[in-house]
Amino acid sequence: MRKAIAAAMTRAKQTIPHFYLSQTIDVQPALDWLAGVNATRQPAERLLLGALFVRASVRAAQSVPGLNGHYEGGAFRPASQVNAGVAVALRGGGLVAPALLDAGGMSVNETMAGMRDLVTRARAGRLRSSEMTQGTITISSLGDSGAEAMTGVIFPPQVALVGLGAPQLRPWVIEGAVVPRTVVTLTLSADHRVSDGRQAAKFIVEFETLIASPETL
């Protein structure tokens, strides 16, 4: 596993001209919405913040298609659908990023169910080859604990990776008043052969707008 990761990441850093844009985003509206939705659900049916991150990334990728696809043979091939890679840490060590195929057609509930299924099968070694090879953009989240920001390495031949740090409680200015809010730092890693700062910034703005209105996801 470590050798495979080393080979892929070495190839990525040697061949992909990475650039990075970061933004700290207020996720309190998303957390408040989740609390309301989950109040009447059984634990196994509750939605997690990670599902909203995936949905917002998918929708943003649909709005900025230059960040969704593959760079192969010296040319970028945009994808016709969003296959959202979800980074999964394995219990024995290592990391895989199987894809939710055609994630653009999923609801939040379907996304959450799909993520749970991928994690279960990844840790049992039962992933399908299509899930490992057909991702078009990857989302990697540190979950509820860990560092407040991460700068990820793109999984070739993809051209972008969305890295999300652990939620942090911070003072935040809302309508001129300083209030406590939970925020998350998003760092978008992108391939400069395919996109530039303007496209990456548009992606982040779209993501932030969607997370502020979780009911639309």
The other form holds:
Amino acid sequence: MRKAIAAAMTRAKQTIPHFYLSQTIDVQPALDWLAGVNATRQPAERLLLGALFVRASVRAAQSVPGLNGHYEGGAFRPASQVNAGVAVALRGGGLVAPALLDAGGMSVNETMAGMRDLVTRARAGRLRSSEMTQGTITISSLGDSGAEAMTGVIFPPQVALVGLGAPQLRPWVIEGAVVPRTVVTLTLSADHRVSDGRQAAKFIVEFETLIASPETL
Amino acid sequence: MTQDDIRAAYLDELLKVAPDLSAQDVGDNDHLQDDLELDSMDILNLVTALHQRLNVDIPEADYPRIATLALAVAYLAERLG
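Follow the form predicted alone with the form predicted in complex with its partner chain, if you could.
Next comes the full complex, and the chain you just saw is listed first.
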């Protein structure tokens, strides 16, 4: 496992000219919305913040197709659908990023169910080869605990990775008043052979807009 | 259901969620996330399993009350009345 990760990451760092854009995002509306939704649901039907992150990333990738696809044979091939790679930490160590295939047409509930299935099968070693090779953009979230920000390495031949740090309670200015809010730092890693800062910024703005209105996801 | 039964049920479901752990790895005061390295998906799966097994629906606000084996046994005993 570690050798495979080392090979892929070395290839990525040696061949992909990464650039990075970061934005700290107020996720309090998303957390409040989740709390309301989950309070009415039994555990099997509850949503996690990570599902909203994946859904927002998928929608943003649909808006910025230059970040969704593969760079192979010296050219970028935009993907016709969004296959959202979801980074899953394995409990024995290591990391895999199986893809939620054709996630563009999924609802938030379907995204959550798909993630739950992927994580379960990833940890049981029962992933399909298509799920391991057909990702078009990867989302990696540190979850509830961990570092404030993550600057990730793109999984080749993909051209972008969305890194999300752990939620942090921070002072935040809303309409001139300082209030405590839970925020998350998003760092978009992108391939400069394919995209530039303008496209990356558009992706981040789209993500932030969607997370601010989770009911629209 | 006795506290020993609840403890056994919680441990059984925890070890299904995290099969790399053994019962000997789980101390009474080990924290699910900080010590046993469960993530939010693992905890949701544990809560779902406990709901199915014990018919106790644990609201999100109560997740801290099952964060260790000792806390969980006390909480579930209270809920099962």
